[in-house]
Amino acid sequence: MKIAMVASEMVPFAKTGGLADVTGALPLALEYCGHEVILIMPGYKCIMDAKLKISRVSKDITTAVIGKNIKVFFIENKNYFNRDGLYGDKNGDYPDNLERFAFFCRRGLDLLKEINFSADILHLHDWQASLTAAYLKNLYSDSSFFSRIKCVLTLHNIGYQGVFAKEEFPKLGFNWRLFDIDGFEFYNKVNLLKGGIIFADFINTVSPTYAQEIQTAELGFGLEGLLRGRKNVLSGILNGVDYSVWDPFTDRFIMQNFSLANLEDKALNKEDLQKTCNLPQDKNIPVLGMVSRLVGQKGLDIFAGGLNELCKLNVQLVILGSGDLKYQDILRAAAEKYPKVISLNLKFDDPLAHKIYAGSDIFLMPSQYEPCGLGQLISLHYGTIPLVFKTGGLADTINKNNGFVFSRYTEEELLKLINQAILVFKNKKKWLALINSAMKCNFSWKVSADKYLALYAKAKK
């Protein structure tokens, strides 16, 4: 099968979030399964500035290779992409984002014809690429080259939709007839993701539970009715974990490599984490790790609300991340008050993240909503037991056999479950059984790729 992916970011070239991890890993898994894959993304300034092996194809197209032979094509435009940020700067989103990504989507379709890549599937990611489906069905439908292509649109987080003023609509190049309730119109504004959902052949999101949740008023962000109307072509596929990066057996950032065969060596990583974070080195104190954006969506509201009570328990907290100033201030004050309990690291630190996954006993992820989640999947592989709220991908991956789950989103329920987890931690036999169950879970990209291939096959029918 010939698959062209269109995305606004991708590891190792440009990243702001989990979208880049998916678009960097899924193509490799698809190639491993024997399929031909290319990727199309903007040629951002950060890519051009990096010392990467990039070749020029034409005056506005460059390319690099990942995997064995996956070509990544960068669409250049100095007016649109020669900026420090991908989507915005300290003042917020770039005001011309509609124009930037409209240009990107149309240029991507033209590129397919220029390089004669007759794709079976166009796999689009999020609102920045979603216009591709609308252009394909409305402006390119008369071309025999494009007539057989099917579009799959993946929604990574429906909270981000690409909504712009009505006056911007003519810049898309469509007839005004598409600006109505059955098209791009959304409360008298332009909604690019809505257009993608309407014109894509199949839609999926990043976990089965999230696929159900986005059809509700609580988590549909205004598009729940449209998604319910397209539920026959809507599905959920869990993201995978890149076990070549996240594997305690080979991880170069941790003190001691380990696996189920030498599980006792995990304790050396706990000792190293406590030492690194200036916490008392005591194997009998449960270490609770958190690697997260410090925002309300990630559960910081209920976590911060119960923080004083939590610090009175016999636990240690290692927190890594940055986010809302409000939560940073709360955590900073608590860390000053409880220096032997909290290690607060308000930054991005990849080596420390690896140490937290390897050295913690419990991984906290009380997200209010979580389309898929990666932290809980990584922590399972490191034998660090996830404690999560029952939502989205967290509900699909964590259960009583491999973690702890609470189903009422309150600080009281979170604290209650942490207390339960501490009791289980003290029972070494039960704890060891949990770790064994956790580390046997398989969330590799190969598993996810097989499900995407089944979805592509369905779209082609």
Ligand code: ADP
Second form
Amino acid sequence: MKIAMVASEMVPFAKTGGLADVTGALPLALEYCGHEVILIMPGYKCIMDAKLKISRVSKDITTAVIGKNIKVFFIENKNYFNRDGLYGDKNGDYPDNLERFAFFCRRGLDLLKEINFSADILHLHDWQASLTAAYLKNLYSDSSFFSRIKCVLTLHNIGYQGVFAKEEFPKLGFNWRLFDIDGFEFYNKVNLLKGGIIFADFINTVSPTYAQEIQTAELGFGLEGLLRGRKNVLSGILNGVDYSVWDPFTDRFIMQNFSLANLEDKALNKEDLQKTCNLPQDKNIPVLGMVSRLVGQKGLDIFAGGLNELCKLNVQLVILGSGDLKYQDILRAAAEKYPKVISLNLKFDDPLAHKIYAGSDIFLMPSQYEPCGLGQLISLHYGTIPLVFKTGGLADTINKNNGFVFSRYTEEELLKLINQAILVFKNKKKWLALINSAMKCNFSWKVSADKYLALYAKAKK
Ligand code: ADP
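Can you now output the form predicted in complex with adenosine-5'-diphosphate? The one shown was the form predicted alone.
Starting with the chain above, the whole complex follows.
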């Protein structure tokens, strides 16, 4: 099959979140299965930092190769993409984001023709790429080159929809008739993701449970009705983990490599983590790790609410993250009050993240909602037991055989479950059994790629 992915970010070129991990890893798995994949993304200023060989294709297009032979095409535009941020700066979102990504989506379609890539599937990611489906179906459908292409749209987090003032609509180049309830109109504003959901042939999210949840008023962010109307083409496919990066047996950031065969070496990583974080080195105190954006969605409200109680237990907390000032302040105050309990690291630090996954006993991820979640999947592979709220991808991947799950979103329930987890931790036999089944879980990209291929095949029919 010939697949063209369109996305606004991708590892190793530009990343603000999990989207980039998916668009960086899925194409490799698809190529491994024998399919022809290309990628199209904006040619941001930061692209050069990836230190891969970049060659020029035409006046505004450059390209690099990833995997064996996956071409990544960068669409350049001095006005739109030659900036430090991807979507905004310290003042917030760039005010011309609608124009920037409308340009990106149209230019991407034209590029397909220029390089004569007759795609079977256009795989679009999130609101920044979703206009591609609307252009394809409304402005390009007369051409035989484009008319047979099918569109799959992946929703990575429906909390982000690309909503703009109504006055911006003409900049998209569509007839005003598309600005209505069955088109881009959303409470008298323009909603780019909504347009994508309407015009894509198939839609998926990044876990089966999240695919259900976004059809409810609670988690649909206003698009639940539309999604319910399209439920016959809506599904959920879990993201995979890149085990070439996240493997305790080969991880170059951790003190001592280990696997199920030599689990005792995991203890050396705990010791090293405690030392690195200036916490007492004691193997009997459970270390609770957290690597997360510090925002409400990630459960920071109930975590911060229960923090004082938590610090009174015989535990250690290693927290790595950045985010809302409100939560940073609460955590900072607690870390000052309980220096022997909390190690607070308010930054983005990949090597430390690896050490936390390897050296903690329990990984905390009490997200209020979670489309898929990567942290819980990584921690499983490192024998660090996830403790999660039952939502989205967390509900689909964690259960009593490989972790701890609470199902009422309150700080009391979170604390209750942490207490239960600590009790199990003290029972070495039970704890080892839990680690064993956690480390045996397989969330490789190969599994997810097979599911995407089945979805593409369905779309092509
Ligand atoms: P998100 O909603 O933020 O994309 P995910 O769980 O899907 O959440 O993925 C987050 C990824 O980013 C994980 O690989 C996690 O380890 C990493 N991460 C988050 N915050 C930090 C940080 N402060 N430092 C290093 N890595 C981080």
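Shifts are known only where both forms have a C-alpha. Just so we're on the same page, rigid core means the largest C-alpha set that superposes within 1.5 Å between forms. Note that the structure is a prediction, hence the values are computed from the model and not measured. Residue numbers count along the first chain shown, from 1.
- Relative to the superposed core, just one shifted segment between these two forms, defined as three or more consecutive residues with every Cα moved by 2 Å or more, spans 48-52.
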